[in-house]
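Next up is one chain by itself, shown in structure tokens, the form predicted on its own.
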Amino acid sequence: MGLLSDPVRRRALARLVLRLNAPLCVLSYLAGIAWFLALAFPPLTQRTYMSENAMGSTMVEEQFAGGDRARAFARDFAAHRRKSGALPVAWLERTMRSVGLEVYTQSFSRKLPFPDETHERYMVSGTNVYGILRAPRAASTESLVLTVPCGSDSTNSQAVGLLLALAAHFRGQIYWAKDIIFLVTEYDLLGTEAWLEAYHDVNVTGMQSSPLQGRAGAIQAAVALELSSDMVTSLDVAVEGLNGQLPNLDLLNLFQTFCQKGGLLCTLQGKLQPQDWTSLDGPLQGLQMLLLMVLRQASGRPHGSHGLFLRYRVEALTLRGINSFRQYKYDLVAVGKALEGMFRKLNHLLERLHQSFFLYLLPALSRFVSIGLYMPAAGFLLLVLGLKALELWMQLHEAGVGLEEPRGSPGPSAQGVGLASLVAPLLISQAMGLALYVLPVLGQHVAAQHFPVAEAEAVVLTLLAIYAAGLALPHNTHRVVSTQAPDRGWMALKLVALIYLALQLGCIALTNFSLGFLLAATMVPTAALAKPHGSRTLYAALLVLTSPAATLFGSLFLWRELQEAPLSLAEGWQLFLAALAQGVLEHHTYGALLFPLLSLGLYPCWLLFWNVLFWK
């Protein structure tokens, strides 16, 4: 306290703050993107084990063996399919009933606020069957749930083959404890979307559908089954959910175990797991596998059915059949025992899966880095804003133009400066995003009958129309603002912004760590580097190419280039726009947050920075 009140010590301390600021700035920055990268080598990436007890103890013996039940079942499916143009819903109640099954369907509809062009529907209408097998241990009180999702462009037959494979071979079975519901949904996630409203009672998307006529227990556990042909060569497995939630870590281990027991390869990210962790192969193929999950992560887009069920407090994960790997190959039966195993240890719970993590990342299926650990690297980042921000501060205090000035008295220009410098900007970045948030799609019926494209193109012209336009902010800002003391007003300006962007990157980091930090790498640098002094050129580059637009831009190149299939610039302008599209489909339809961090959040804030820059 003596340090802080004393007039002389002050000065000293910030004459040594303001000496020190850049050196440290470089080093905490650096020292963050150094701790992202060594969280793939160990003693960073730590083993995986299994947490819960009821699932760890022993294992149970698999007797499935209905693969050629599952392929004529796949087979019928496939028929009916292709004759009716849609899902075969009269014939699968029939089937899911002949397999003693307490059968019920669901219809639904949705608008989409525009059309979605990837999968070409705007106007949905479908219908959801399901099956409960009820537990003849226990009351209805808790279920797993076996869920196939039939898309417009994929049937997905095989899976659904062994769904109905699985669901006659359960019923034969005494031990069950807990219902257990199979699910094939139309529409892949809106037909998902629609089940999980209607079974929960809550209507969160604006989803137009009928009441479920049969319900089961409470849902502690869900898997989503994909499956493209009879035979794969391995199961790639998806956790990243809506608005980057994951599953609890044991549900992943519980796969991971089966898997190894039955000798079936399990693959994630598509790609093989590294073996050797003592050389530096070994972690450098898992940091490229880490850079995924994180890219997939930040995208807080659902990878597959089970990233909706993540939303009512339902562990879920995806499994996928892939055939990248011929050298191995594997049949229904041996998938089909997989998920034998997993249903009967998840069967065992007692409560929902909660002593294992929430909140990790994934080098490989056998390693992970839990929240202790790479949250220190998002903190080194932040730590940048925290120092410019003092370092402003210190500035603005040693000159008088704090809120108080040196001898007591409330300085009434300074004070006019401040609310002049501060008010005019923060209201219009604010009012620019509001406008990017709302007129793209408010306003594509009016683009599209005055310019010759369609709604969806219209959406996306808007977005990047209205974001353009806020380049032009410096230009109007400056209309209203005082020009007395400039450097005042800049300053506080800048300081206000850095600590805007602070608590919004935090904020981010600590419900999606992979969003926070890739948009705090990019964003902290030019955020701290922004001043209306030196070469506004190469500044004002560096701003527009650390943007969230760009940044998104760049995160697709990064993507398709640890995939090993780069794109060129055409391919990567098409792969943006469409990202851009179904960002926006997604929070109307899903209730995304990207798109809304993005424009109400990050995007005013960038343009604080970007009115820095340009101060006169």
Second form
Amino acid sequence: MGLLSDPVRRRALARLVLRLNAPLCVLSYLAGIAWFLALAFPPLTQRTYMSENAMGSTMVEEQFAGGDRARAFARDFAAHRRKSGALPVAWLERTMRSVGLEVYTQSFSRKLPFPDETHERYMVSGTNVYGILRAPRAASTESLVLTVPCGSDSTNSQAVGLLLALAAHFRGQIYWAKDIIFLVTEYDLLGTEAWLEAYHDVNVTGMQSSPLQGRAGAIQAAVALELSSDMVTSLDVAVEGLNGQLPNLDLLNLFQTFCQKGGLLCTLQGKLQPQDWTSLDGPLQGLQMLLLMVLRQASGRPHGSHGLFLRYRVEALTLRGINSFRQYKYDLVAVGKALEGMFRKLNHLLERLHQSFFLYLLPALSRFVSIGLYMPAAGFLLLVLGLKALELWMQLHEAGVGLEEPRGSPGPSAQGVGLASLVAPLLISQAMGLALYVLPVLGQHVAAQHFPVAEAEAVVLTLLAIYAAGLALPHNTHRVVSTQAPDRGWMALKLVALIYLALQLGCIALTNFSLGFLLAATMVPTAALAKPHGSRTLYAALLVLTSPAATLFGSLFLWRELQEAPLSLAEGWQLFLAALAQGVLEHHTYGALLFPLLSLGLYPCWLLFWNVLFWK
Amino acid sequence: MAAAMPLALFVLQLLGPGGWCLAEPQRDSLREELVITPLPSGDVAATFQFRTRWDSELQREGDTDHYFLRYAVLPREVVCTENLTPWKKLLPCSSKAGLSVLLKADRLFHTSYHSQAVHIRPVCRNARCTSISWELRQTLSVVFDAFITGQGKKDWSLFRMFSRTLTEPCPLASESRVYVDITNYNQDNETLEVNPPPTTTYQDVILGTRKTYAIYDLLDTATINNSRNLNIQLKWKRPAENEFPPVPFLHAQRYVSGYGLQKGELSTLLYNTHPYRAFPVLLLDTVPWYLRLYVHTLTITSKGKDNKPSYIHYQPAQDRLQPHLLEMLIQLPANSVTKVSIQFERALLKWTEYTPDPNHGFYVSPSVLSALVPSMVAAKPVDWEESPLFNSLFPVSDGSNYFVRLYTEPLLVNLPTPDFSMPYNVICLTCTVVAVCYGSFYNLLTRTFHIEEPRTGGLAKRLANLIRRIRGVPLL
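Swap state to the form predicted in complex with its partner chain from the form predicted on its own:
Complete assembly follows, chain above in first position.
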């Protein structure tokens, strides 16, 4: 419709954008941050409510009373595990069979791309054991999963005990309409991933595993359980899954309903719920929890084995029993009753959980912020990039107009920018990104041979080396292809970089708001400021401080600060290195996307701004 | 729901009169029997069979024309009490006398397995088949679960199973018997004790294994004793350790693989556990049209090698008219697992075509496997009229193998589903888009362009033009 719009009025608008650009940008950025901070306050947070009819009004009476049985199972399990030093597969099989389940095992093996130093794993081979409770007279079309991930250390035996006691109790009931799968996995998340891949008969991560013998139709929901003591003071719930995916909010509501019914103390992010939302205290606590959730979601790691179920569209969450120094404690019966209640209500489901929100933020267990309310925060931040890009486009346009003809159409002037000069920096920064993605894992053996480091260290150090080398490399290249007008060169490059960044951040914010927002909040200001004039050292320092790696580093500090366990710089550095290794590993073992996203998308984009800064 | 019969379980058989009914049947007869099979796991299976035959006036023209064979499935439906009541009404003695007094709904649905069937077929009345009778065969199989119904105990009696005992035979029945499987699982000694002790036993080869049955004939007055009821009790002599019934030679499993809402794969695993005999299986798959099958992705592998089916019949689906039909004859090697998989794409339905509960998923009917399974023990051909009814559930063709038809589990597949709570938003968005498009197009089409001369002359020029117009001279 450009033909019909009034050019005079458009020019006026353009002039306004150009003249007020800086204040508009600042305003927009501040509005974005302020909006985000305001999310924890009542008009923007709402109370959660159960949307699913099938789980709402129906009353359930919990009858689980197998506390002693659970403890006995747990003791036996722990003893057998200590004796064999691994998951006591035969014992589990026998016990599951004795409580009346259909038992199967699955063996899997995986060679990690490089040794995992935090979990002390490299060549992994284990066995998952699962028992299926077949719903009477049903055709095994739907199922629910209760899973306990068992790591290499001897934790979680109480969870296995409770799982077996619950299985025994569930087996005697007539009302089940869906099959229930009781799954005990070895090597916690690796086992879960192997089982899920085999269940869905896909191979996403290069896991070698034996095919499953028994299946139970489409899995509707899953609950992962982690318990390491006979008594618990509180139950912590984790929702953040792989790549920041979240389960349907109704599942969390369900958990909360049974927390309230059983009088259990339930926490989110390991923190108690703020009670008083009318004064300033509650929302401030809520903000703290909101930030914790944003950091956890942005990391894209599965926080518990439930996180891996989400990829297969299985709503899942992890319950963790916490045993702290609080006076009042609950025994396994209370936890078992909550689980029984949840499973009975999930058993009532007619459709998959779909009624409630899939995209939300939680400032407390009973409060949430829906996507419609938190998206503007990211929108305002991205608007800065848009405004800056508009300004650059107009400047380029006017410069072009000035050169060629006094009253031309807007089309041809863009060619005057010299797009050829942009090809080299773009290609080089993308190549750096590719190197960052491929080389550390590929060259770990070479590095380990030539330098006195282990493979895992080699990967991390190569990662950092390539990252730093990227800073030195590209800004020297433009001289070769430099064009006639130096100013227009960097402006065009910055324009492209701004649009590239805005697109990437927009896409990320849509799928994983937390990550998108964190990156936007850090990268946007310096991206908008970057130019090859003024005090370059200041700009360079700013740019380095807001690079993706620095954001990760800062996030670690913020994370520990919010958890009230502040880090020293040295600890922080160690944690940072570990986080890098974990990030790469999780990409290879579970398919987490944060590492490729940063290395192939945001790092090259950030290099472009670095390039702009050192344009000559 | 009430009228919808679960067709998956009510198999209507319209077979020709050839088959295995050679002897002349009796006129208007009823035979009823109950087979009780205790399993070492502690569960117990009970199968009722009622066969009614009558000389009918139903017309039949020539042989069954195979072009008119129909197969239909409603995988969504589950059998419940409302299916049992009309089924019971078909019995000559209803549930008043004979074996059918045991058919108490609340017990039959307190089981872990329930299957109900009706078979109808014509049978020849004489060797030359000049006139026919009709046969109505009703079967009901249930499995009582030691964990749910038995509360952990493995000893059963008729009363514990059905909360009834047998008191009298159905007066219309020509045969009314209870068979109890007392086959020894261990060779050394008896494992199962039956009370009251049976008067006669019966031995036969069922599903390829030799079985021994204790027989209680209700028409025999001695069976129903002085207290005028028969309560058969089963007692395991030794506490049966957790041993499993032998795995059947042919079994199958079906599942959907893949994730996401675009593509998927239907996989069927066919197990042949026979140690040394291979046998062919006829696999019949009907898949709804909204799963668009990619036939070129059909792969059949057994023991890691490609298995080429000896016969394939494929009839592609037509949208909204007919489902895919895929029929294959596959040779299953001995002691192997054969995987049949085919990829599909999930179609997007019209918004009125979704069921009221679209997020539940859409059902895909079970595959049907038909096979002649080789038996371990050679069975002698028997006279169908003389032998028990359960014998003909798995008919033996030539003594070395028996016929089995298996149904795999139905599948639940999620299709891409629109958010049905969104119509309002959709309407708003559509209206906005239409308004914007319409406005600008209207603008584009109706606006006219003229070149406006800058007004320079002012009043004098206008006056001059006025005069010129009057004079008919071109304007300035």
